[in-house]
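Below you'll find only one chain, the form predicted on its own, shown as C-alpha cells.
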Amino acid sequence: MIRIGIIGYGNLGKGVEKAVNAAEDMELIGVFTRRNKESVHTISGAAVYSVNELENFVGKADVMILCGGSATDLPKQTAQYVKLFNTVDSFDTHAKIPEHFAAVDAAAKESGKIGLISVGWDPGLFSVARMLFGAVLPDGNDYTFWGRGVSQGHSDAIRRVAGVKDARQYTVPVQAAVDAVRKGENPVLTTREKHTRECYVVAEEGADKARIEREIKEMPNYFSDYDTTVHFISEEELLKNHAGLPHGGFVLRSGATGENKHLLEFSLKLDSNPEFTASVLTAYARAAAKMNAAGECGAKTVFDVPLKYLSDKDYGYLIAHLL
C-alpha cells in the first residue's frame, strides 16, 4: 500500500481525500493543517494533525500531496516538505515554473526524494498533450484555451488582496479566436486576444473597492495581461450563483504534413475543477512513490513520468487491454 498524507484541507484537499480513499493501492494516513486541528473535520473521518507534527511522520508516509495555493503557499511549502517526504504539488503560475522547479530540485536531490511539481490538468495533462502533439505534428502551431470556468489559483490570488472577503474568477475563451483556430487559419494571438477574465468579488465592509479593483487588474502573472472585469457582489449572491467549481478547456495543434492539413485536439469538461485536479494529483502520487522506490530523486514534471507508473494495474494488464 502507498501511504499518502494530505497537506492543506480546502476544496483540493477534500478532493484528494476522496481520490485516495477510492484507490485500492493507497492508504490515507492523515490530513495536515495550519489551522487549529480540532476545527477541521474530514469527510471520511481521517485523522487530522497540525503541520507542526509532520516530522513525526517521516518514514510513515510515502508521498505528501500538497494542496495549498500557488500564489504564496507552494513556492515555500514544496521545497520545505520535500526535505522530509516525496511530494506532489499543483503549482500553476506558468511564468514561475522554472524557478519553482530549480528550488524544489535542489532540496529534493539533497534529501533523496521526489518532488513532482505542476501536476494537474494545466499545467499537467495539457502539458503532455502540447508536447505529444508538437512531436507528431512539428509543422504547426499550439493553441490552449481555458474555460469558461472557475480558476482556483486565480480566485485564491484575489482572496489574498486586502479587503476581499471571498471571490470567484472565471476564465473565458474569446470565441472569435477559437473559431479562427478551428478553421485552420493559424492566427497569431496575443494573451489578451485569447481569453478574458471575469471576477466576482465580495468586499469586506468599508473596503476601498476602487483600490481592490485596481490591484486585481494590475496583478502580474494573473490579470495584468488580460481584459479583466471586476464585479462586486454580495456574499449571498456569490453563494447562490457561484458556489460551483466547474472548468474545462482544450489544447489544439493546427498544422500540416506536406499539402495535407490536420487539427489535433484534447479537451476536458469538468463539473468540479478541484476534484478532477485531485484525481490527477493522486495518480501522480502513485508515480512519485514508484519512481523514488526505483532510486530516482529530484524535481520532476509530468514530462518525466512513464505513463505506466500512473496506473494501479500491472504492466501485463495494460499491454493486454489498453495498448
Given for the second form:
2 protein chains.
Amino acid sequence: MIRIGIIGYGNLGKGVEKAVNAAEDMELIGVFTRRNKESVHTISGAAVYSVNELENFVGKADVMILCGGSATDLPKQTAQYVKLFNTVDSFDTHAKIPEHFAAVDAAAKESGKIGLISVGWDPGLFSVARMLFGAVLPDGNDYTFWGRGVSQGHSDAIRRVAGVKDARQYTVPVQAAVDAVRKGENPVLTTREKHTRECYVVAEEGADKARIEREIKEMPNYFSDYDTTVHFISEEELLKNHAGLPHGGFVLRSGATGENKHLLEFSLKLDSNPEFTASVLTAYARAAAKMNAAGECGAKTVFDVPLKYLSDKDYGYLIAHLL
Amino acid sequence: MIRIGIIGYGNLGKGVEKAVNAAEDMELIGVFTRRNKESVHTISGAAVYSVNELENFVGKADVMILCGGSATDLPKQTAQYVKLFNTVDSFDTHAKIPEHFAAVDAAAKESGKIGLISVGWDPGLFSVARMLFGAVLPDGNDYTFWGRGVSQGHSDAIRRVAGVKDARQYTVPVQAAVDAVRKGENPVLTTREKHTRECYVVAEEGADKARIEREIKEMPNYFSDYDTTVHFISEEELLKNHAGLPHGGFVLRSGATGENKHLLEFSLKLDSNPEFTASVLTAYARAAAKMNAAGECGAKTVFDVPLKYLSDKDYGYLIAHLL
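Having seen the form predicted on its own, I'd like the form predicted in complex with another copy of the chain now, please.
Full assembly next; the chain just shown is listed first.
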C-alpha cells in the first residue's frame, strides 16, 4: 500500500481524499491543516492533524499531496515539505515554473526525495499533449484553448471590485478560432481572438452597475485584452445556475510531414475541475512513490514520468490490454 | 548526432527517411534492404546496403528503425537485430505483443541494447492515451475508434478474392456510437455497432461481381462481423480518388469522480498513415538512444519512455515552454 497524506483541505484536498480512498493500492494516513485541527471535519472520517505534526510522520507516509494555492502556499510549502517526504503539487503559475523547479530540486536532492511539481491538467495532462505532439509532428503549430469553464482566479478578481457581492467567470474558446485550427489553416491568433470572458455578477444593493461593469472590462491582465460580457444576476440565480466548477479545453497541433497534413487533438470536458485535478494528482503520487523507490530523487515533472508508473496494474497487464 | 539506420524501404521506410533528414539532431547512415541493393534508389540519396552488411555497422549506428511488416518480418527481425543495435519497431498485432515483447526482451538483455516495440499511433500514441486516461480517471470506460481511413490489411484481403484486380477499404466509425460515448452514456458496443467497412473494388473484366461482393462480405475476421458496403469502380477512379493512405481515429474515456462526470478524448486526423507513423517511430528512436545511453536495456514500450526523451530540446526549454 502506498501511504498518502494530504496537506491543505479545500476543494482540491477533498477531491484527493475521494481519489485516494477509491484507489485499491493506497492508504490515506491523514489530512494536515494550518487551521485549528478541531475545526476541520473530513468527509470520509480521515484523521486530521496540524501541519506542525508533520515531522512525526516521517517514515509513515510515502507521498504528501500538496493541495494549497500557487500564489503563496506552494512556493514555500513544496521546497519545505520535500525535505521530509516525496511530494506532488499542482503549481500552475506557468511563468514561475523554472524558479519553482530549481527551489524544489535543491531541497529534494538534499533529502533524497522526489518533488513532482505542476501536476494537474494544465500544467499536467495538457503539457503531456504539447510535449508528445511537438515531438511526433515537429513541423507544426501548437494551440491550447481553455473552457468553457469557470476560472477561479478571474472570479476572485471580480469579487475584489467594490460593490460586487459574488461572481463567476467563464472562459470561453472562440469557435471560429477553433474551427480554423481544426481545418489546418494554422492561423496566428491574438489573445482576443482565442477566448472570450463571460462574467456573472451579483451586485451589492444600490451599487453602481455601470461602474462595476467598466472596472471589470478595463482590468489589466485579467480582462482588458479580451472581449468581456458582464451579466448582473441575483444571488439566488448564481447559486442555482453557477454553483459548479466545470472546466475543460483542448490542445491541438496542426502540422505536416512534407506535403501531407496532420491534426492531433487532446480534449477534456470536466464537470468538476478540482475533483478531476485531484484525481490526476493522485495517479502521479503513485508514480512519485515508485520513482523514489527506484532510487530517483530531485524535482520532477510530468515529462520525467514513465507512464507505466501511473497505473496500479502490473506491466504484463498493461502491455496485454492497453498497448 | 544520433546515427539512424533504416531496415526495409517501403512506404514506412521512406517516411522515416524524410523524418530523420528533417531532424537536426539525427544523421541517416543508410537504408538496409533484403532486395538487390542496386535495385533500390532512395529519395534523399541515402546510401543503400544489403541487410547482410549490417554487422559492419556495429558501433556506427545508434538506432535501427525497423520498417518491415508485423505478419512475418518483425517477429523475426527485431529479436535478431537487437543483438547488434538499439531498435524501434511498429509491431502492431495486438494479440501477439506479449510474445514479441518476451522474445525481444531476452535478446536485448543479452546484448545490452534497447528494443522499443509497438511504436506508431495504435499501438503507440493511442496506447499512451489509454494508459494515461485510465490512470487519471480510474472509474470509467475506454473506447477506441479508427477511421475514417484506409486499412491496408483489409485492402490486401479483398485483393486476394478471385476476380479482384485492385481494392481499397475504408474503416469508418459509426457516428451514432461516437456521439453516445461523447454524451457520457457509456454504451456497451458490439463490433458491428462501432465501425462500418467501405470497399472500393476494381473487378477483372468479366468477373462475377455478385460473387465477389458476397465473398468479401462473408469473409471471417475481416468483414463478416461488420456492416460492409462494396462499390465497384474503374481502375482510373481508384487511382484518381483513392490513391492516398489517410487514416485517423480517437480514444475516448468517459468516467466519473463520484457524481461528477468527465470526458477525455485524444484524436488524430492523418493525410498519410505511413508518413505519420514514420514520424512517431523517429521521435521514439531518439528516446531509445537516450535511454540506452542512460544505461537501460531490454524490450521497452511507450509505457517505459519518459516523454522528455522524445524531444530534441533541452529540459530547461521544455519546462519553460511546454509545461
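What you see is a predicted model, and the numbers here were worked out from it, not measured in a lab. Just so we're on the same page, rigid core means the largest C-alpha set that superposes within 1.5 Å between forms. Residue numbers count along the first chain shown, from 1.
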Threshold 2 Å Cα movement between the two forms at Lys76, rigid core reference | no
Superposing on the rigid core, do we see a C-alpha displacement of 2 Å or more at Gly140 between the two forms?
-> no
For Tyr222, is the C-alpha shift between the two forms 2 Å or more after core superposition?
-> yes
By how many angstrom is the CA atom of Ser155 displaced between the two forms after fitting on the core?
-> 5.1
